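Shown here is one chain on its own, the form predicted on its own, set out as structure tokens.
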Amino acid sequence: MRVNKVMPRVLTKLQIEQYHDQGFICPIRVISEQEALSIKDELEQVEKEFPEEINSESRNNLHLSFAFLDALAHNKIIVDAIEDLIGPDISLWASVMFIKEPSSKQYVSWHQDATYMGLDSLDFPTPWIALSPSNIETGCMTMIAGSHKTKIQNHEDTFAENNILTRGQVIQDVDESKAVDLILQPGEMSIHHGAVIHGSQPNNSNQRRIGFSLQSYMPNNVKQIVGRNFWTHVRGQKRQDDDGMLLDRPRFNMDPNTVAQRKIANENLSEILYKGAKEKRNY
């Protein structure tokens, strides 16, 4: 899905053949390092508030529940970027917030995004936000380089209790000797593609790593092929799903009718991460 841009809105001409040959681009700044900090107070304010709309088991699609999270996933520098990647017409899959505690087990294996997201392409880009520092001591996201340019690979299901993917998925030999650590400070990102091969480590630090990751922007011609078509629309041309439902912004925090389709939506997530599995975690 190479989009041919005589002048690329945010990202450089390296850094989007970056992401074509390696499968990933970083670190962009998107927010001030005081922004990024603020937003995570906001979050971490309601958490306190709404235990039961945010917590570790229920972690997806907060941007339906909560403004500050929806004006981020609508950020104008991250979506100029994700336009010179896909072009004009963008929508966003899914949002997941990725919290490792203070000194905690919990680590992400060998992976590819797109394994089940039950799409007919692979071809898409995740932009992943830094709210709190991002390095190799906290646990950042590693990627193999060029990874993405290979079939999806098979996956084990391990449901391990400290892998925080939904079924514990695992790639197992990954040559390792291509691996890249994305370091990122408080309000920069990454972006990832959807088939490229990553993971982290767990946190060793005395602060939460906390990540945003919007998961996935897409141009309108890919279809979701398990599952319903529901998606948050972004910019450009709405799209036109006949079995979908285009979801709405929240006007405030816990606004009753996108708290409503987050629910739905989750429920359709979770139908498409799980189909075929043994068993399901609670989120």
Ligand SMILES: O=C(O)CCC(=O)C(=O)O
Second form
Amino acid sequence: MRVNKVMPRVLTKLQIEQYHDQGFICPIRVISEQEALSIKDELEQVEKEFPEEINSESRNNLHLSFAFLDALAHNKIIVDAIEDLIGPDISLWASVMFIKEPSSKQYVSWHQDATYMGLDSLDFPTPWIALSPSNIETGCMTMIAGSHKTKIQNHEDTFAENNILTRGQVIQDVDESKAVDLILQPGEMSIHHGAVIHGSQPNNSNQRRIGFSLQSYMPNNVKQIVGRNFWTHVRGQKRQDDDGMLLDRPRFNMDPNTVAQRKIANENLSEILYKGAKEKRNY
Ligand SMILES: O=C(O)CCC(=O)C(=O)O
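With the form predicted on its own in hand, show me what the form predicted in complex with this ligand looks like.
Below is the entire complex, every chain and molecule, led by the chain shown above.
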């Protein structure tokens, strides 16, 4: 999808072209480093306070339980950048908090996001916001430039212990000569295409690597065809799906209304992501 706008809101014309040509752009400053670190502090506070709600296996759709993450999902700079790429009617499908603990073996194998998302399109953008430094030492994302132009590749489910993808799904033959590391400071984001091949290495540093992946923002014509259509409305005209609902926004952390909606949305998400899989993990 190409949205030709005369005056982009946040992205430069060059960045828009890069997104279409390479399948990703980076870095884009969203909030200050200070603001990112205070979001990280709040995240670590709620991890202590509500360990049932947020933990390594309960990491999907946290924007429905915590108001400070909902605010990030609706951040004007992020949404303006997305509007530059997909136009004015925007809904969010899901979010994932990707945390790699210090000196841990957790990694993400080469994959294309759109493979198991159950959508009738591969063409949608995912912002990934760094809440701590994301670099080669901490295990930043690496993208294969231009790989979004190929079709979805064969993914092998491995369920490997340290692979933090749902199925541990792997694409075997990847042209690593086109690999680009996405280095981000806290408060910066990258945006990647639903079909770009990417992955990330373990965190070899003594600090956590935390990225909030808003996966993904879509225009209203993209439909969920495996599960039900649960969406968070973000901007513009509201979606009208007859097999789902628009989710509410939390008014405060652990708003019981949206915590309950998150449970339903996560059950739906799990059915979609694990459709046809031989095993099912808790995330
Ligand atoms: O956080 C990571 O290392 C991987 C995240 C990812 O694959 C994604 O956001 O699509």
